[in-house]
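Only one chain is included here, represented as structure tokens and corresponding to the form predicted on its own.
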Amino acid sequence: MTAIPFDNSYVRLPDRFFSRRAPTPVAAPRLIRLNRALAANLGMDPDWLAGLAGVEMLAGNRVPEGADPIATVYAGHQFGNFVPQLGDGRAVLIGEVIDRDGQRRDIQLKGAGPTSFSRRGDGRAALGPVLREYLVSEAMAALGIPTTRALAAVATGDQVLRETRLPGAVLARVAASHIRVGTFQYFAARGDAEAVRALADHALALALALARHYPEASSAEHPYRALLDGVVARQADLVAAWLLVGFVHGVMNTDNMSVAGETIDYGPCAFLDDYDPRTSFSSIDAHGRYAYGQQPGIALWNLTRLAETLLPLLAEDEAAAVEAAEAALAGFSPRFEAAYRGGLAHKLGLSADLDGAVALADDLLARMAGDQADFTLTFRRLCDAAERPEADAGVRDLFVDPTVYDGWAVRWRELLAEGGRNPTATAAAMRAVNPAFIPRNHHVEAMIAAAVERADFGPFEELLAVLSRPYDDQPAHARYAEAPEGGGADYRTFCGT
């Protein structure tokens, strides 16, 4: 099989939703990595994709039959400031497929050359950011967090100019959708009520009769309110999941929030080492707007911007529309708190409804922040401590003052005893939600350096394999679980554009 079973729907929206744009060919495409399992799930032949014709398609040198390449337009609040037109400046959506689970998936080439929305940019991607997004998005999928996926990474044979000349690459990215909060904002800001309705109908599967993001909402009494309720719920769950593994998105602009509830646009993202809710890795986030602990509030802020665009659809009367929007937005905090607090309790081997579990979790986080304890290692080593009290030593060592842990541990064990679960079963349940391996920032940087400076992709392949099993103990790869010296507080990330 060589054909890709395209079934494109977004291009059936009015022309003002996108600009038709074929990818710009590259000099010498070479496959770095193909996600063969994902390809098969998408109904594609992995062997064909890995061959000459497939690699040319993944690089943008060949437009396959059935594709209809476009760059989509959107707006967005960037660090709180509204930009009325953004759009895919270096990405081309080549088409959509229905995967083997019956789900519609976008296939997008990131770094595919300039588009109508490039704003003087070169439309290209450097190798380092492509490898970072491939690795982190696949790690997030393995952690069980909704995310875009990486289908392939292809070296282009060209160089891109950033602070210096860097090898270029293209990322083939798969998403449930590339519709963003900013997509709705683009049309709402222009007073284009017809386009806002068409976009909402597209997501609802009403006008196009396509089960896309929230098919259950299409039969609701008030479908647009149901759509907003659904987006609010998914974003609350998503951000809670981020916090529970220490993920910092880095640039939560409204144009980087997918209405499908997936993590999207891995730019200056990173993971916590030492726990500090004020942590902001992004070099362009000077005031910490998108810091780790700010993410729930920013998600709600972004959702409020979405609700504003939907007001004309929520009710004919303005006051009634505002009331409906406020009611939908009011669902965010309880949904987030239930997911986050419940998740914290489970990380400690406790039930969220056990009296004192939430307060105990909050107390642990406060002690970790005060004593520079590593987020991932603390929770993972607690798994051993739940089974064997002598393993407390490994947890204590993570605190500047080890005695800070001792009093907390006494109360923790009291609650574990109240839960009545066998220690071995408790430890197993904890290991299922507390990863041993995350994309440690220093290992990600070492992987990128090896690939960019020496064309050595061995570290990328090894790290990717380790992160595909984040909840398993892998003694042969124990070094990938280690924290960096100094706690990683000075680590900085960059957008790559």
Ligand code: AMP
Given for the second form:
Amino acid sequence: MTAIPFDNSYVRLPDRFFSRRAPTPVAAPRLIRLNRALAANLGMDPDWLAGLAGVEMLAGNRVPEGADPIATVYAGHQFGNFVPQLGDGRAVLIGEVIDRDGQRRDIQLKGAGPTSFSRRGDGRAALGPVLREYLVSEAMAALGIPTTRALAAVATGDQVLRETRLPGAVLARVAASHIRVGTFQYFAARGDAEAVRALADHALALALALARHYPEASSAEHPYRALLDGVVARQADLVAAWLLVGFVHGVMNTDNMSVAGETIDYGPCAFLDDYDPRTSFSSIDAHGRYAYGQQPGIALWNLTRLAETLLPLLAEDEAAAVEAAEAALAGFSPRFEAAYRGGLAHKLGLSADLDGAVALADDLLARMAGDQADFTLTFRRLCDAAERPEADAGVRDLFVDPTVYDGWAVRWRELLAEGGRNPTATAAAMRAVNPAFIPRNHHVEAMIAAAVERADFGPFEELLAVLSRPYDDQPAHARYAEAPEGGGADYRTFCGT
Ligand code: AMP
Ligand code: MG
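Give me the form predicted in complex with ligand AMP now, not the form predicted on its own.
Following is the full complex, with the preceding chain placed first.
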């Protein structure tokens, strides 16, 4: 019996889409964490994966039967500058499986050693960034946000040289696909129209297999336009979902945007503490290109780059193709606004079509920004306030000037009354969309320090467990819900490559 039922499709694309490359073995693989539920959903035996052969596979020391390891090529706009060739420099796609829901999923080892796209990099990953990606991607999944998933983290027993020597690790990552906007750009920039078409057909085939989720692709008379429409819609929904939980991706280069609409590449990402739409945490994002509030605009900019690559497929004649692309891109803002505005209204226990709900939400955000209110705590405490007006005290405390909240709450209560739902039902609905727990930066850093400096994985396990139930009050773990001293605005993240 083969351990993993691989069914590889990307390798059937032309040779110039990838380079074949097995992972480079590591010194002493040791399993840090296996995502057993995900493994089972992928049709893999968790016990086998946790055993000797499984851990060797997850570390890249053994190529399992049916795997066909490759590094894929792509290009990308990095901070607005086009780089004609990037590619998987430290990740190897070992193969694809069909999961229990009938969905195709890529299994990729990140930190699996050099590939032909490594440039000057070592192809490896340090333990800290691997644990960060594992934790944050699983937290995103638990929040209900489309994302790549973490199947396993394995310590390599090797060291990687960054600013200092650090313990190495490999992350086994699972994605609906690893096709990026930059993958299309790579071929389009080389004038390889045939490859763009093959890639679009491949992406369409993936979408068609998912016709249940993306009916637009299956019924379409113009399949490439439908593909673009689908990517636009998924990206609009994704960025709205990010904003609604305070997520800052941090490096929305076109090579880090998946056409499957999943959050991908958790490098310098972080969650807001105090609400300020200008927040950018990444040390390399000096001008705030990828700040929290810039994310919808950047998503549309990236989608415009994707649309450009598809022009030759959209219509025979250029003017008609441009018109089709513009029409598809014009779908972004209404879709985003509906998802974001509707989501904000729900966070306040209101229906988006209630007159005044959207303006009320905007007013609250402006007040939060002016008074350094913690994003997650404000919305979570509003759930209590919806149930019991005495709980206003907890929300007021979050504003530098508590009366700024009082002025807003009057109108909120009027709208809640108009909505006509009973307070208990309102609070329950609000708790289902306002998480109590997000991966707070100060806890993520403490978790990483414990693992890297003391080989103590207790905090990682505990934080992971708490974040797997983000919408439940977990009184025993209340400290993980607390905001950092000082509001967190001075927090910095690093790409950690
Ligand atoms: P990122 O900013 O993480 O999206 O990475 C940008 C590019 O650099 C991608 O093509 C990566 O594969 C590559 N890269 C990042 N870190 C390394 C590394 N340690 N070794 C080789 N390539 C890397
Ligand atoms: Mg990347």
